[in-house]
Every structure is written in structure tokens, then in C-alpha cells.
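Just one chain follows, in the form predicted on its own, and it is written as C-alpha cells.
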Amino acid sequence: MTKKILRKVLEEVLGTEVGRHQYASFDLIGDIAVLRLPGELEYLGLLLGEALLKANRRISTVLLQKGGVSGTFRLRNLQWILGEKRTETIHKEHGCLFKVDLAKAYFSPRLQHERLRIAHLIKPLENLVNLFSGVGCFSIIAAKHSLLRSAFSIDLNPDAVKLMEENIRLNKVEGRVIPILGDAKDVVEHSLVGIADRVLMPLPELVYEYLDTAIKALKPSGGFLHLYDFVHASRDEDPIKKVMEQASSRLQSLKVKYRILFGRIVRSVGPNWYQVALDVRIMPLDEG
């Protein structure tokens, strides 16, 4: 309903024919709405923000995201529009509570289906290594919705790790979700080689650069990789197939035995751009 309100405002301001073809969206994170508009429509931020506040009583703050995420920590460039002047909130998802600060650590509510899907794949007493944990959502939801033994949750951003530590306490998963500050390559090399039944790689920008690290973290008996990638696909191309081909090429170069078990489009991230998830089984070399 709220998205229809945005469309209605665009059509009223720009005219029906122009407005219906313009892009406007928002993420609702806790009680904060993050508007996303093309650069040429950012001047409508205040008007659209007012419409959001009227349409949804859950919203206390409206922020405008200017451009994409950027920098080593993949942070949003946010401009306050209306409501309470803050970037911190509590987000609820799948029975869990997450403290997030959108100015300090990356968070997307658009991965909620994936977070629960991964949790439901985990078998009792498995070890999960999450190479890019952020504020801990994947790991904590996995701990709450499965019987995993441990989730080793790594992130390079000190602010993200502080929030993750608080979220671990909020959700009472101390001892099962282990927060680790550092670069995933260094952390795995020094303390997590051969420990994981599953490795999670929810950072598309680094998925292939860290593929060797993910494989090192798996047990000698093999295990599962959960990979995420961005891909451009025209109307006559299959985004999932393109990511499968890319992943296969990289896995073959690492001389491992593998089988791609599943692929799905997670979301659209722009015109003809998609985020795709792959589940891959890595097998020991002596297994056919």
C-alpha cells in the first residue's frame, strides 16, 4: 500500500504518463524509511517523505539514500529528510531483534527470505563460517532457527562487530554465534581452516576473491558454500545461468570437485541487474 502511495505522488507531480515510468522505492528498517530515487528526482524527497509518514504510522524517520553503497564497509550515503534525526533503530525479523546503525554498518531488509532459507538448510551440530557477517543477521537467525553448533561470524568493520555483539546478547545466542573482528582471509588462515560444514559469502563484491578462503574453511570431508553475486542479464539471458557459469569457471580454476545444487534470483538491484544466490557442494577429491 505504501509503495502505491509513492507511485500516486509521482504521477500527481510529474503527470500520469511520466510518473508511472519513474522509479521510487524505500526500505523499511525498524522505524526508519530509506527512500531511493533517481538523481533527477531527489528534489521530491521531502514530498515523498511526507507521504510515507502519513501512510505508515510505524515510520518515525525518513532518510534519502544518495547513490549506492560505497567504501570498504559498503556504507550508505544518507540525507535526513523528515522525522526524528537519527540513523539507529531496532529491526525485527523472523523472531529476532537487530540493533542497526545505517550510518555505521551495512544492513538490508531485502535479504530476509535468504536469511531464513539458509537457516532451514543447516543440519544439527553443523559449524557455519560467515565470512562477511555485518551486524550478524544471517548467523543469529541461523542460530535461532536451527540446531547449529557454532556460527563463526567475521567482519572487518569494528562498528558492525560492536552491533553484532549487542545483537548476540539481545537474541540470547551467546556461545553459539562467535563474533570475530578482522579480514576473513586472515581469520580463516589463522584459526578456522577445516572447521566448517557450511561457509556463507553474502558480499557479492568479494565472492570470487575470497572463494579460495571459503574452501579452506570447509572440513576435509567437504561441505557447502552459499554464494551471492551481482550479474547483468539482458531480456534473453538467464541471470542464474550466467552466475553458475562464472562460479564454475572459478571453482574449476581452484581444482576442486563441486556440484551446484540450487540457484535463485534474490532481487533486482537495477535495470537488468540481479542479485543471485547459489548453493554449491564441495566434495573431497577422492569422491566422484
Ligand SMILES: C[S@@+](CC[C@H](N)C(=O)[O-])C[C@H]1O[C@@H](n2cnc3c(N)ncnc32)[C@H](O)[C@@H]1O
The other form holds:
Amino acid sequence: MTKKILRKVLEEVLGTEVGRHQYASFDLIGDIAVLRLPGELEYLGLLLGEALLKANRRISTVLLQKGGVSGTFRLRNLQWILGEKRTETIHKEHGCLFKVDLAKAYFSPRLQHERLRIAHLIKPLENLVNLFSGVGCFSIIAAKHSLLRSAFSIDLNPDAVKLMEENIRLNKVEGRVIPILGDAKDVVEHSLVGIADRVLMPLPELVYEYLDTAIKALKPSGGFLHLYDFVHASRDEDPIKKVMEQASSRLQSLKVKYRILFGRIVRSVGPNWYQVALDVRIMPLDEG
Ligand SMILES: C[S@@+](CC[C@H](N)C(=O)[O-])C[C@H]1O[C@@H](n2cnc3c(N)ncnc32)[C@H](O)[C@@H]1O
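Please supply the coordinates for the form predicted in complex with this ligand, as a counterpart to the form predicted on its own shown previously.
Following is the full complex, with the preceding chain placed first.
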């Protein structure tokens, strides 16, 4: 409903014909609306923000996101537009509460389906290693919706790990979700070799560079990898197939035996540009 408001305002200001073809969207994170507009329409931020505030009583703050996420910590470039001047809020997802600070640590509500999908794959007493945990959403939802034993949850951003620690307490999963500050490669090499039934890699930019680390974290009996990648695909190309080919060639170069079990488009991130998830089974060394 609130999405329609943005279109209505664009059509009112720019005229129906022009307005209809313009792109405007927002994420609702807790009580913060994060507005996204093409650069040439950013001057309409205040007007669109006012319309959002009026249309949805849950919204207390409107921020404008300029460009995509960037840097090692995958942060948004945010500009305050309206309402309470803050970037912190509490977001609810799948019965869990997440304290987030959008200026300090990555968070996207657009991964919510994927987070529950992974939780439902986990079998009792599994150990999960999450190489790029952010504020802990995948790990905490997994702990709440499965009988996993431990979710070792690594992130390089100290603010993300601080928020993850608070989120672990908020959701009462202390002792099952274990927050670890550091580079995923160093942490695995130092203390998590051979312990995981399942490894999560929710950072497309490092997925292939850290593939050997993910495999090292798995038990000698093998296990599952969940990979995320971005891919460009034209109309006649299949994004899932493209990522499967890319992952296969990397896995072959690491000389592991594997089976790709499943692939799905998580979301579209731009014109002909997709985020794809792959579930891969890594076999024990003596099995094909
Ligand atoms: C896309 S976000 C993770 C999203 C998170 N899984 C979620 O559901 O919100 C990627 C995270 O990886 C972290 N990161 C980047 N490089 C890293 C590294 N070398 N080791 C561990 N974490 C890293 C970033 O700080 C960021 O929080």
C-alpha cells in the first residue's frame, strides 16, 4: 500500500507519463524507511518522505540511501530526510528481534525469505559456521527455528559484532550463537577447522576467495555450503545456471567432490543483475 504512495507522488509531480516510468522504492526496517531514488530524482526525497510518513504510522524516520552498499563492511550511504534523527532501530523478523544501526553495520530486510529457508534445512545438533554474519540475522533465526547445536558467527566489523551480541541476548540464544570478531579466514584457520556440518557465505564479493576456507571449516565427513553470488544475465541467459557454472569451475579447481543440490534467485539487484543462492553438498574425500 505505501509503495503505491511513492508512484502516486511521482506521477503527480512529474506527470503521469514520465512518473509512471520512474523508479522509487524503500525498505522498512523497524520504524525507519530507507528511500532509494535515482540520482536525478533525489531532489524529491523530502516530498516522498512526507508522503511515506503520512501514509504509514509505523514510520518514525525517513532516510535517503545514496547508491548501493559499499566498503568492506557493506554500509549504506545515508542522508537523514525527516522525522527522528537516528539510524538505530529494532526490526522484527520471523519472531526474532534485531537491533540494527544502519549507519554502522549491514542489514537488509530483503534476505528474510532466504534466512528462514536456511533455518528450515538445518537438522538437530548441527554445527553451523557463518563466515559473514553481520548483526547475526541468519544465525539467530537458524537457532530459533531449528535444533542446531552451535552457530559460530564471524564478522570483521566490530559494530556488527557488538550488535550481534545484543541480538543474541534479545533472542535468548546465548551459548548456541557464538559471536566472533575477526576475518573469517583467520578465525577458521585458527579455531574452526573441521567442525561444521554447514557453512554459510552471505557475502557475494568474497564467496570464491573464501571457498577454500569454507571447505576447511566442514567436518571430514563433508557437509553443506550455502553460497551467494551476484550475476549479470541477459534475457536469454539463466542466472542460476551461470552461477552454477562459475561455482563448479571454482570447486573443481579446489579438487573437492561436490553436488549442487539447489539454486534460486534471491532478488533482483538491478537491471539484468541478480543475487543467486546455491546449496552445495561437499562429499567426504572417499565418496563420489
Ligand atoms: C552482506 S553482509 C552479511 C549479511 C548478514 N548475513 C545478514 O543476514 O544480515 C556481509 C558482512 O561481512 C562482513 N565482512 C566483510 N569482510 C569480512 C571478512 N573478511 N571476514 C568476516 N566478515 C567480513 C561485513 O562486515 C558484513 O557485515
